[in-house]
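Here you get one chain, nothing else, as structure tokens; it is the form predicted alone.
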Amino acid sequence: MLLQELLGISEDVYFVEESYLAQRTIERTLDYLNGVRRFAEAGKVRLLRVHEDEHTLGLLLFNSADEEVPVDFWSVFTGALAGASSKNDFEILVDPLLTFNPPEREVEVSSEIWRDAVNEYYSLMLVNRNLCPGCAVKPESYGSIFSENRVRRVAEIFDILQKKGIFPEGRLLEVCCGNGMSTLALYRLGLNPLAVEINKCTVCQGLEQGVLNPQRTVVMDATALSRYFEPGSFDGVMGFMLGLVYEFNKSFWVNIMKETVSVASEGALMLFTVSSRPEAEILAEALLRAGVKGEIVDNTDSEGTYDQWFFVGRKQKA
């Protein structure tokens, strides 16, 4: 696990928050830290501090084995993914705690690497069935799930874009990634997007098959991107075979398009594929209204199944 590698520890680690999304509000973290402070003031706590420059990204508290938990482990507290207010509350609690009880060791990492470590932790918890008690879904074979034709179809879109002088760069986000079929094509192109998907089972499927990168995959609702990412967080936002996009669920997809634009930087590449022109027109209208300039591209082939139409454009200056 990346977190253990970064810190040079062999014991198990457990984040205080039960899910990645809970890291945005860190209610449990703040509550527990208030309790930890009483012990820290007496200098009775073993701590590790993870930081970037002067900012504390994470705090690890050692827990010795006992009758209830027969192994040693570290509890992990972090405010690095929290909103501005909660992040400030985290640092207000941590700073005096560290004064009373200096950490036995400090490790400096970038906030990006720390975020990857947090992502990986929750991905591994998911694929190991720790987030879904009683799960009865059995792993399927790679060949029964993934199609090379589908992967190739996505890659062909980028061949078209490169001829137009367009290729994704920088910080990338893929929404509605499913089990990672399209993400696999992006990996093979040398891209490393943060892939998000609301369906835990399909994400788990992609992780089990080694398709999705656990450090760059998050179970998340694409209609709530702006709740978890700051404006301008991504230089490119993509989504492949979105849908089905109809008039009756138009508002749902319009909302997702608005959310993708809200977390995109100025000039960010926006790329979304669907199976029909009417679907592409719905997405294009929403994106244009949200400040994206682009075009609908006819990508139909004889099979008429995947990625038949796509919208490609860039977010304009507000």
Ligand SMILES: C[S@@+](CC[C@H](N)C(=O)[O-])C[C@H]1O[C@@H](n2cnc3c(N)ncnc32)[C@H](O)[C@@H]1O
The other form holds:
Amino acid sequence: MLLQELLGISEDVYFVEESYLAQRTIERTLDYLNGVRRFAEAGKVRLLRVHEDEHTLGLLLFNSADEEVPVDFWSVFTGALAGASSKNDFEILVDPLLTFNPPEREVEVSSEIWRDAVNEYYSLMLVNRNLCPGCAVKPESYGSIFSENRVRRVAEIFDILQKKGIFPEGRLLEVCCGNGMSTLALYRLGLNPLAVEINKCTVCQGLEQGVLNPQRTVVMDATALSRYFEPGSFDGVMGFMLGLVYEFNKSFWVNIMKETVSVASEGALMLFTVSSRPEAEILAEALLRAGVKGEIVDNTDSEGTYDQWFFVGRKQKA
Ligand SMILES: C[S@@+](CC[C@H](N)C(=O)[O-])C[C@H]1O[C@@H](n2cnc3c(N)ncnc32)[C@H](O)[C@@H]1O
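The structure above corresponds to the form predicted alone; please provide the structure of the form predicted together with the ligand.
The next block holds the full complex; its first chain is the one shown before.
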């Protein structure tokens, strides 16, 4: 696990927050840290500090094996993924605690790598069924789930884009990634998007098959992107085979389009594929209204199923 590698520890680790999404508000983290302060002031606890420059990204607290938990483990507290005010509260609580009770070791990492380590932890919790007690879903074979034709179909879109002088760069987000079939095409092109998907069983399948990168995959509702990412967080946002997008349900997809634009930087590449022209038109109109200029591209083939139409454009200056 990346987190254990970064810290050079072999014991188990457990984040205080039960989900990636809870890392945004860190209510439990702040509550527990208040409790830890009493022991820390007496200099009684073993701590590790993770930091980027002067900012504390994370704090690990050692727990010795006891009757209740028969193995040693570290509890992990982090404010790095939290909103600005919770992040500030985290540092206000942690910094004096570290003064009374200096950590036995400090590790400097970038906030990007720390975020990857946090993502990976929750991905492993998911795929090891720790987040879904009683899960009865049996793993399927790779061949019964993933289709090389589909992966190639996504890759071909990038050939078309390259001919137009377009290639995604920088910080990339893929929404509605499913089990990672489209993500696989991106990985093969050397891209490493943060992939988000609402259905945890689908994500679990992609992780289980070794397709989705556990450090770069998050179970998340794409209608709430702006709750978890700051404006301008991504230089490219993509989504493949969105839909079905109809008149009666279009407000849902329009909302996802608005959310993708809100977390995209100025000039960000926006790319979305669907199976029909009317669907592409609904997305294009929503994107245009949200400040994205681009075009609908006819990508129809004889099979007529996947990625038949796509919208490609760039977010304009506000
Ligand atoms: C047709 S699948 C496409 C999956 C993948 N992009 C591909 O091309 O193979 C659409 C995916 O969108 C996901 N989805 C639907 N609503 C979503 C939401 N609000 N947030 C994130 N993902 C969502 C579905 O669960 C489904 O996995």
